Amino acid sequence: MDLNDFSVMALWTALALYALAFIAFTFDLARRSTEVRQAADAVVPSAVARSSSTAGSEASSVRTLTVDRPTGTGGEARVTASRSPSLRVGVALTILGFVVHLAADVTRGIAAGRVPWANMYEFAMTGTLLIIGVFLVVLTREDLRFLGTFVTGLVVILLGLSWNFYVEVAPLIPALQSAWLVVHVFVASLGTAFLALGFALSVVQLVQARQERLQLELSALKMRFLATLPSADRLENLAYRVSIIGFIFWTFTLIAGAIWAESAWGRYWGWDTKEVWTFIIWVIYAGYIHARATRGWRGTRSAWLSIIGFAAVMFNFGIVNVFFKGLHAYSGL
């Protein structure tokens, strides 16, 4: 077995570990729903008793507990979930998967004799590694373990799709034999990782905002685990913060790409499809940050801008690289 074979085996192992982590995180969400339902069942009788003393003829009506959340920025849900073994197992499996994933990435690079992000397969391998890495680093600052299901699920899907792009180790073409390959593509991958985390937070924010807006009855709520998660305002603030970091890295990616283009092709900008889509992504996120900071675009509108921005990132990677011809056709397929 050579290093590339080891890399492939390690990546499959990491994929399996992430899938197991996804299952563990999903069990945690199910446990949260159960705890919320039990809390509702415990409170409903007392609520009915209180209402029966003042409702007169309405005493026979069925009362149910409703979720009551603070509306201020950063407000937290009232229902607090207990720590569960499944949550700890999910985090442990994610860390173990990251270590194995890192080994797969490093051995691919050693086998190729270069950085392991010169084609779509390698970019997907490195990009998903950084998504998990950013998630684990952010966990040391913010308790976002509730995002484990969404993050590991996204990585499992992307890694699964990456096998469609698999190519054998090959030497770099002349245009890629530059130090800018190390900087430009790595920073783009890092920016994508932060934007992916912002995307996950925005998706949860939309669901949470709908719950808060409709004020659904807790006992009838299908996704009861939402009552244990941060409020929509808090989720929006977190998404905004990580998206700003991703936007900074993406801005550097755009600038570094222009400098590299001048060195390789003699011009800073040539309206190549990849260049155009990189700029479109930059404009979407610039609009998202500007609109939220100066125009008061908060709540659902800001969340949708974040989601649209990440959809453009995925389009740039999965569609432009494969189906559009241009100077950036380095997929290796």
The other form holds:
Amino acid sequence: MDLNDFSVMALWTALALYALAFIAFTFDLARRSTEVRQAADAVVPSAVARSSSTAGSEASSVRTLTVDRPTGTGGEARVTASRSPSLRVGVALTILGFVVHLAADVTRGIAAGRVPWANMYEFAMTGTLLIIGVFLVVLTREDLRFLGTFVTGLVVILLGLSWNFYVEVAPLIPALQSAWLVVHVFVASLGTAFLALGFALSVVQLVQARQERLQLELSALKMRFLATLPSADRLENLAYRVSIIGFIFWTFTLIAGAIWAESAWGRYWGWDTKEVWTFIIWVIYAGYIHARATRGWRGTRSAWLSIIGFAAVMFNFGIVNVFFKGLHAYSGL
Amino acid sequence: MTSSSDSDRGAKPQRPARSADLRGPSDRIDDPNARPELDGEAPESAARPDGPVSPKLGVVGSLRFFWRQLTSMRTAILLLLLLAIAAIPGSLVPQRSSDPNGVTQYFVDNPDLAPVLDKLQLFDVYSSAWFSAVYILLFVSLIGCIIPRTKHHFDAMRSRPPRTPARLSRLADHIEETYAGVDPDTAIAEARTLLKKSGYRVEEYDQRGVRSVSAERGYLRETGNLVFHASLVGVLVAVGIGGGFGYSGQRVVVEGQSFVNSVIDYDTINPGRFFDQDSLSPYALTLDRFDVTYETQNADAFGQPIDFTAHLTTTTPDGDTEDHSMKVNQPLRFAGTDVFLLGNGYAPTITVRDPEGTVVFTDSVPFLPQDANLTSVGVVKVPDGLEKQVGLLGFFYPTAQPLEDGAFTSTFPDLVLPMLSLNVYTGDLGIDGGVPRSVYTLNTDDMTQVAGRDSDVEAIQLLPGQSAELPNGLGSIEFGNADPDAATGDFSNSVPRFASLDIHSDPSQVWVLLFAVLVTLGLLTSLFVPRRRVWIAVHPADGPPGARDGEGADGDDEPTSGVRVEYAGLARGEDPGLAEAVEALAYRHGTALGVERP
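Could you please show the structure of the form predicted in complex with its partner chain, as a counterpart to the form predicted on its own just displayed?
To see the whole picture, the full complex is given below, headed by that same chain.
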């Protein structure tokens, strides 16, 4: 078994671990829904108890309900979820998956004798590694574990699709033999990872905002686990904070790409299809950042821009690379 | 990162500050990132109409209205989104600027649709009237924001931090501490020192007996914001105007041949609008050797190019020569021009003689590669010297392999078994009318095939060094061997190679890079430097201190002496670290006042 075979095996293992993590995270969401229902059940008797001025002490001991109105001022959840084993299992599996995934990535790089991001397959492998990596790093600063289902789900899908792009190890063609391959492509992947997280937060924000608009009682919620997540406002702030980091990396990708294009192709900008889409993505996220500061565009509309922006990132990767004619023909397919 | 904000006015975070510096008309161009942190404090903001309400505007009024609309953030967002959408067609339809052959092919494939698309400038999206309109409007809108904001920012940087709000407790980030045995003078002095040390600009106020220090920091945030936007304008100007001073040209050079950097020696040249053609520095460039390496070990990548290196000699007018080597990612930068290696291929040396043996044509003809194994196509035109005009359509296979149907293909890009196959045409080459014709295409409309598939005679097939008779006694043709002394069967140097070079000069390029770097720096500053105001207000502790939690280090015997200190902060723009900063401030101030920390 050579190194590349090991890499392939490790990647399959990582994929399986992420799939298991996905299941654990899903269990956690289900458990959250159950807790919210219990909380909802607990609120009603206590209210009844209070109105009938009998002792309601047993009801108040059931659960800590922070806020009973949909919009918490500090952006906290309406219901504080209790400590959850499945959540911890999910995180542990994700970390384990990441380690195996990292091993797959590194061994592929060693097998190829270069950075492991020179074709679509390797790009998908490193990109998803960075999505998980960024997610895990952000977890140390903010409790975004509720995104676990979303993030591991996304990575499982992307990794699964990446098998369509599988190519054997091959040396670099002359156009790719540049230090900028290391910088430009890596920063693009890193930017993508942050934008993916921003996308996930924006999606949850949209769902949460819709739920908040309806001003439902806990018991009437459709997706009950939403009550254990931060408010839409807080989600928007979080999405913004990760997206601007992604945007900065994207800006750097554009500039580094232009510098590389100048030395490889003789011009720094030539409206190559990939350049066009990188530009489009940059402009969409510039719009997103502006939208956040404009009344009427804050909230739901800006969240949509973040979602459209990430859809464009995925389009740029999955469709433009494969189906569009252009100079960025590095897919290896 | 925003150009102007008509959005959050009315819900300005500085509302409680009630200071003069940001009120009034300039309010609308305040930091657009400013969040209405105090939504609850400004309930009227939601009800405030956004658009102008005056029914009579007049000409000046209309213009002002139009200008205000154009420079509004809402318009900026719409223009940005419009720009993104307008850029899409350029990736769906081939563009003349990046893929001229694709455009030609598109016209062939879609003869009905193509002219319509052409009318809509869809083959020149990025120089089209509609695309230009969007980005020009966007940049006008941008400039319309930058100028007043710069003035406003300049004023703000010279003004004092605003008066301390009367009720700091209404701010979200607010802490109150009581210190016994501390006199107000000390508390104020320590507050001043602490804030100054933390990079704040400070100002002392005394309002109805309450002494306070008002402080503001993070002016760099807005500076970065302005630098970012101004640099974007810089990039556009450098590209738009600076690009006009340069030129780009293409030239195919065969091994052993030279090229002189003057307009007539280029195959194609695209001078910029302001480019002076006499300013070309007249150096000569010789392609001494072109080395290629193809993968032969890795079966998964067999035949993939590993390296292309062009060995060149430059000769300046005063006779100085210099050797260079050039690769795809290593352009030759010489005498104010940048020379790039864009492509390469084979240039078989073909000699045509008349029946008497007199040479009527001899040249190394660049053949254009058609696939990864460098099956190449080339054309030879012999207008004079033979009985009729002769055109040769040649196929070159560096490693020839016969197919079942008798045709050939190439199975490896390097020279293992090079073979030249030529179809011969006689008739009118169509080049006498003065109409320029591509040297790479042969118009056979007025010609007859005399050798090749469509004729009775088979195509002429030659290995390096071989010759053959042309049909009908027209003469003979030879495929020259560039390395006749090589061992039998070694063809590795038998056919010269060519390099296609792109030669550019773009004096504005360095400006574009400079502005691009400034864009990034401005962006980083404007997104990550927190701009905030903080206040430390010192009240004399009157009455029994109910919330005394700070133990004075000294003066325990004087129960009446002491101060109640309020700390409060207000974000101006995205500032997730504000609460922490206010807490840290209170902690450090307490420490400075002698509170003992565990």
